[in-house]
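Have a look below at one chain only, the form predicted on its own, in structure tokens format.
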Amino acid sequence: MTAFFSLILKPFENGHAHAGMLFISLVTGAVMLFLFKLTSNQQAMKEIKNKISAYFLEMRLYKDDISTVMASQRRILSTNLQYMKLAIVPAVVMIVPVVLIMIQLNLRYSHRGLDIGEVAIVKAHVAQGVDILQHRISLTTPEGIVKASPAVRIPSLGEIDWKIKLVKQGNHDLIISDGTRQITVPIYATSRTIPIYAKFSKPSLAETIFNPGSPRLPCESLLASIEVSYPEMKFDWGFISLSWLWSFLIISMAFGVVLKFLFKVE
């Protein structure tokens, strides 16, 4: 999935960000009307719009009938969960694929790469029942990146922070020792619309899922987790700014109401 969203996503890598997130939100809307069109009962959906229909034309020809005003009402109600129930099967076939998209979106919109003279906070998380203080674990800096904090142990939280600046841009790589061995953790400074990890953890299903392609950290490591505070990225749409997640679900969805009547779907 990674790599496949890498390859069609690569057009837009290269400051193109508003352009990849119309194009992603486009071919979302398409394949969600697709999928929910081949898994409904599009025929039975129809009748129960009409029949919503005809009870609102109802209504407003027995307005001052206030019993069957209030008949209508109930009809109305009752065949709007008929529909609801029928919408079921294809929103729950539809929840595999959007997660699975949103989580790509995620890495690739979620953050962006560090610019000159900016800072960001290197937390790293110990094990259960390690000591940060009894153990040496401590950072050290490619050209490029300066310590600009030395580091703060936080026993409570079995936590370390570094603060470091980018000096140089390029993606550069700290290299963070727990004693017994270095594990290599990537740092982003580009303007390029790629993959971010900002948390690097032991190999597990939910990494595997929900951060694909993440660097792992040795299993037999003191360190349980690793976390880099990149800025977060926000989409302008000139009129208002919102993070990816807003962006991709407005967008998707106006897409999809346009679409649908070109798929003709109920």
Second form
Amino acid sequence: MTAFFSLILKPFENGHAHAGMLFISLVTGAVMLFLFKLTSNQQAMKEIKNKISAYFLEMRLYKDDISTVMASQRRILSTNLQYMKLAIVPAVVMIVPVVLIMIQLNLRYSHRGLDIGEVAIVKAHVAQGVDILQHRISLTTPEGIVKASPAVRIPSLGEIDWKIKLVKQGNHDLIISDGTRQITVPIYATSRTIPIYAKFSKPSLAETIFNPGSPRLPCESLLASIEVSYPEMKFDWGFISLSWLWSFLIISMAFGVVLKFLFKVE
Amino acid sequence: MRKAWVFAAILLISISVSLGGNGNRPKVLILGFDGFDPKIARSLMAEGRLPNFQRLAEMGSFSELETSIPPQSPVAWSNFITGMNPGGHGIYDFIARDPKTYMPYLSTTVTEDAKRKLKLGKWLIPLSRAQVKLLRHGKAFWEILEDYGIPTVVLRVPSNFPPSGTKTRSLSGMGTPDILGTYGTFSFYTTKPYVITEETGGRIYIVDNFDDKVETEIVGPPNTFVEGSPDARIPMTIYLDPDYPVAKIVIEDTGLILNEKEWSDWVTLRFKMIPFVTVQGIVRFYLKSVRPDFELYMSPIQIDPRAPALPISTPPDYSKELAKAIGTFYTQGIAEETWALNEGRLNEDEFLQQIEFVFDQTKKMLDYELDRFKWGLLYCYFSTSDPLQHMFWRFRDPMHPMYDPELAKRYGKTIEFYYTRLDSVLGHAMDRVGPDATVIVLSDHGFTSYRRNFHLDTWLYKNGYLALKDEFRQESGEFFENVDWSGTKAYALGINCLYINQIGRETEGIVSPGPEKEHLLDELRNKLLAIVDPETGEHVIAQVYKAEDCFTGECVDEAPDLVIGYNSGYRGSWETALGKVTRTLITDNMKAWSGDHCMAKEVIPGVLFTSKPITNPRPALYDLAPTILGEFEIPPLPEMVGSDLFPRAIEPS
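Please supply the corresponding structure for the form predicted together with the partner chain (the preceding block corresponds to the form predicted on its own).
Up next: the whole complex, starting with the chain shown before.
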């Protein structure tokens, strides 16, 4: 899945994140409409929408008759509920691909790579019961990254943090040693829009679903997880700056509204 | 064929316009260097250490610039902005007083709460907008330029909050509050059991270090959406490493690591007021010490330029544009944290690091605007020289009570060093704008030593002009707390201002306007000028200015009756500024705030450098506005008291 998304978003990797977002939103809008049309009872939906229009017309025609207006409103409400009932099945069907798409977008568009001079915090959590003061947990930085602080060890949280600073662009690997084995943590120092893995955990089903493609920590490691705090990525649309999630939801819905006339979807 | 010719002609015209640049359209660059002193400038120029100022002086002129009465920055820059004296623009001091209550208020800005609010449980939902108003009267020169369609950029000029104008790209300067609504309140978290004495510039929080963990709060602005306006708060937890001098600060979901003696980058704070309403601010932290005592300094909470809670720029999005271009920046008017040094929360080196941030951001702003400066007016204000001289003058004056020879060896040349850095800024800007641009560099006033405090309200009390309710105490608290108005003829508030307790103006006035007041003013003037400091044998006061002699314009009714012009070495005390009567009359200035300019205007003139010769050998600050308008062939407004300094072949019409 990750490889597939990397392939289709390849043309947008180099400084074209906005275009990538527009493209994926367009594709999502189109695919969702198609699925909606396929899995919903279009005839029933059309009838219900006609009924709603009729009730609105009724309200306008009899606006001086309060009892008719009230009855129309009640009917609009109940018909709306019927419409929503009809939309449940397609919504359930659509949720699976949407979540998969969002997981992929989150990997690419929630954070950006580090720039020269920027700092990040590397946070390691130890497995339950491990005393961080008793083990020599250490960080080794490659050329291109400097350790900007000694470790902050927080025994009460089972946490150890380091501050690192990027001094050279490129691909870098941090080495974190838990005293017995070494773990390689990739650091993304790039302006390209590629999957950025900010959290590393031990293998699990949840990790496979929600953090696909991420390197895993060895099962026997003393460390339970490692996180790197990359800068948040925002989409600047000129008049407003939005996170990837809002950008995706708004644009894909906008495309959906436009395309539904084209696809003749109720 | 004909269409092709028309198209070619349009293309040629477009190309010639775009390549030809500004044609003959004027380009004026003004740099305002607060407190840049002519004596120091001359001395450094003689040593060849200000080559760019020298170059500018040789191209045009260099002279002393007459400052305002009194020579306080908001007053002086208002003279510059409006071409009027305080009688016209209405700014007489940092603080003004309400004659009905005798209570002070900030002279440049007033905030009005929403007029109507809806009460929902404990919530108060405003039904109209709260307003912040600029109290400076008169039209700013850039507003006039706007009317004539001239592009203008005004960066950080004082006395311009909220910024006036509409089309001008402007960022407000001195007078812009922090998010608490003050001129800058720092926070200091410490485990050291300080005896908290008089803290005027910050809040001290005594915290506990329990198992290398400090739990505390960041106190934000009053939450006016809730009944009783309690302070908005954000929890903050600090984790200290058991061995290393390093800490992790966690504020909501943000974590940052600081080494001991390290400044953080900007941290965004979001104070939740009611659901869906937050006020956003930015701060910098400085981890002063981890052990034996934990000490963490937090800068005043700045209005975030990316999401300003108050209007700090025109157009409103300009602050966001600047933040995007140069990164987040200090927005508070007096961005240099002088009070933190004054009260010992930062030391000299730490203060210098902090002012460097401000200096650097201002250079970036200037550079950003120079990049697209084709024609029109570009003004940029550099504040650093003013707070630096306030705080470091003691290192260059062996007669100052706070002079320390050892520290003087280390910091004695810092002021001069920053003058040379301003010279580099000037040289860079001159090179960028090219030889055809008019370049003007000015300061609002100079500087001198502030060795001794003069308690003017105490002098009034001791000489029978001010009465106390409880005579036994022989003093009063701030804001005339123990003053008996029924026996008070005169009172002082602000650094230089003295008021007569006048019938019909003050609520409890006892002095009749007319001959009685005139006689009292003359009597006070003569006695004040005669005061001699018994310790030094020097006159404390060099000039006493009567309002009617020096102020003209629509705001003269709000003027103080006398403005005190102190001699070099003396200044109105901090206590006097807040309407306090003390037991002693003249005291040594034992604060790091050791240089000042709130003296007689003759003692501390500013500087004026221009790239063209000037006609008036004694220019004044209020001459600048007519001069700038003259550069664009615009006549001055009738209410302006200054006059054009440059010779003109054709009179502006």
